[in-house]
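Coming up is one lone chain in structure tokens, specifically the form predicted alone.
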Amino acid sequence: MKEIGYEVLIMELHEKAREKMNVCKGCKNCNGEVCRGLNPGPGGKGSGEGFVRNVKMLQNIGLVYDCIHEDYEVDTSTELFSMKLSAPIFVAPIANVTQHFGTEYNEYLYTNDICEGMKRVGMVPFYGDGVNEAFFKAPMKALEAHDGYGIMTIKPWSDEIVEMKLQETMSHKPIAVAMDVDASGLVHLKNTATPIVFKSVEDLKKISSKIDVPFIVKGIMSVEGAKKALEAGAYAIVVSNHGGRVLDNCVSSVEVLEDICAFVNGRMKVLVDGGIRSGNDVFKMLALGADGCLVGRPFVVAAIAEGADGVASLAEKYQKELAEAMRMCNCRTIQDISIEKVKNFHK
């Protein structure tokens, strides 16, 4: 990887991506302001406040440093899904990058690039799903080509479609399978040939019982939701408001994370996404109790800019920033990151 400053890296990736996109503006500060309501597109739903709030509320949390300690090297690695990861950072599941970002870069290139890039640095991608057959076939090709490397996210389709997609997914032996249950709020998918439906606890139990890999429920935004996912037998949840794309004026993931983690209390793994734009942001989420973080839009921009190299470069940037935050806050390992290491200015 090129040894350049973080800010220069981001500028280079965004400049290259902007030349290849005509919907997403490739803003250096990806905070949802410019693309408010641009959906289809990268923006949040309606006023776009859900996306904007994710970023804004995360910035209300500050790091509390303690730099009087032994001179040691920090270890950003962690174990999740029975594998050791170099850092608890994942690519969030996103599909239809061609339309949403306005690029000729297609689904097959994108899924392969996020797989290759993240595998290179010892981290893992989530793959997305959608109504177009290519949105499902692209992750299947990536899983086949890379020996099941990645986590497949299946939308809450009607039972027969979920069953079909589960069978094909499991034939490729993925690391885990997720369902983004909040995608049931994507109204434009409700009246299609592949309808989206709400899932009950019993529905999720059935899905969990049909797979022999960890099951993840994505789209949890309350303690009550976490309780239901636990009852359904989930290995992990993702605290997420779907990037602010399913409900306008919703709370941000960081605002509910601490309460959810306190309730879960180690009984499931807790992942989180929404507004994460640096290794410092990863540190904040871990301090509030999360086991790992998903990042979406920035990885799409990096992939459009430089393919797998862009994905790997951005992942390494986040990892190095996380290591710097850990060193300054006297955290030798991921397990040392605790609530005392951050201050919430609005609490």
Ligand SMILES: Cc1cc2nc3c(=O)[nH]c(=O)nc-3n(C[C@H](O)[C@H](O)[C@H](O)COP(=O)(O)O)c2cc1C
Given for the second form:
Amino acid sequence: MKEIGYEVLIMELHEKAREKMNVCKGCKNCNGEVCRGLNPGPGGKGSGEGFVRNVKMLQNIGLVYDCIHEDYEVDTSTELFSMKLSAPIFVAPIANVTQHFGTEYNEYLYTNDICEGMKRVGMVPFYGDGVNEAFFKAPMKALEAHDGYGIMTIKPWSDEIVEMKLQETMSHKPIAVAMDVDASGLVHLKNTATPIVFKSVEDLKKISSKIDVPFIVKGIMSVEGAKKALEAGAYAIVVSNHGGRVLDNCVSSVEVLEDICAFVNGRMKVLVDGGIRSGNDVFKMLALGADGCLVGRPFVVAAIAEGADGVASLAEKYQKELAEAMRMCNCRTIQDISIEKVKNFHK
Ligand SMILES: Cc1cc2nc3c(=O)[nH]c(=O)nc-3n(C[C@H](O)[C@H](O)[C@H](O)COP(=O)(O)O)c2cc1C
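Given the form predicted alone, corresponding form predicted together with this ligand:
Everything in the complex follows now, all chains and molecules, and the chain you saw is the first one.
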């Protein structure tokens, strides 16, 4: 990573990306305000409040520091999916970057760049899926080119299509397979040649029993949802409101995280996304009980700006900020990050 300040890095990435995008405005503070309701585009649905609330509620949590301790180096590494990761940070699945960000950059370049960039820094990307053939073919190509490096997120299509996509995905031996069950509520995917459907616990059980890699259910926003994912045999859940893109006026992921983690109590891994914009935000989510964090829109901007280099730089920035927060709050390892290390102003 270039030895420049984090703020400068972000400004440089955003300036470069802005020249190459005409839908996303590349705001330095990516908080969903400017793009409220912009879809196609990167915005939250309707009033855009779901996206805005994700960012806003995270800012209501503060880090509590405790800086009288030995002069040690912290360890941000963690083990997830039977892999040692340099930090518990993932790229969230995002499909159709060309249209939503307004760029000539395409799906094939994007999936390859997030794979290469994250692999370089010892972290992992999730890949998205969509109705257009390229949205599925691009991640398949990245998985094939990089020996299964990445987590494929298949949408809740009809059983037949899920089966077909599952088989092709599994032929590339991915790290894990996810399903974004909340995408069932995406109305624009209802009236297509391959409509999206809702999935029951039984449907999810069948999917998880067919694969020999961890199964992740993405789009859990309640204890009830977590209970069902557990019943379905999920290895992990992603607490997520899909960046506020499925349901307007929904609660934010950080508001429901603590209760969900208390219910899960170690029986599944809990990942979370929505409005995470720094290593400090990652620290907050871990303190509330998450095992790992996904970041979406900022990685697309970084990839549009500088390809795999931009992705790797941004991931390293988050990792370094996480390390700084850990050192200031007296946490040598990820396991030391506990609820006492933050003050939650929602309460
Ligand atoms: C343009 C766009 C496309 C997305 N596509 C997918 C997708 O294909 N699959 C999925 O599970 N989530 C998808 N998401 C949701 C993201 O994975 C993630 O949940 C969300 O962006 C929240 O993170 P953020 O605030 O860091 O962007 C998409 C989000 C955006 C903005």
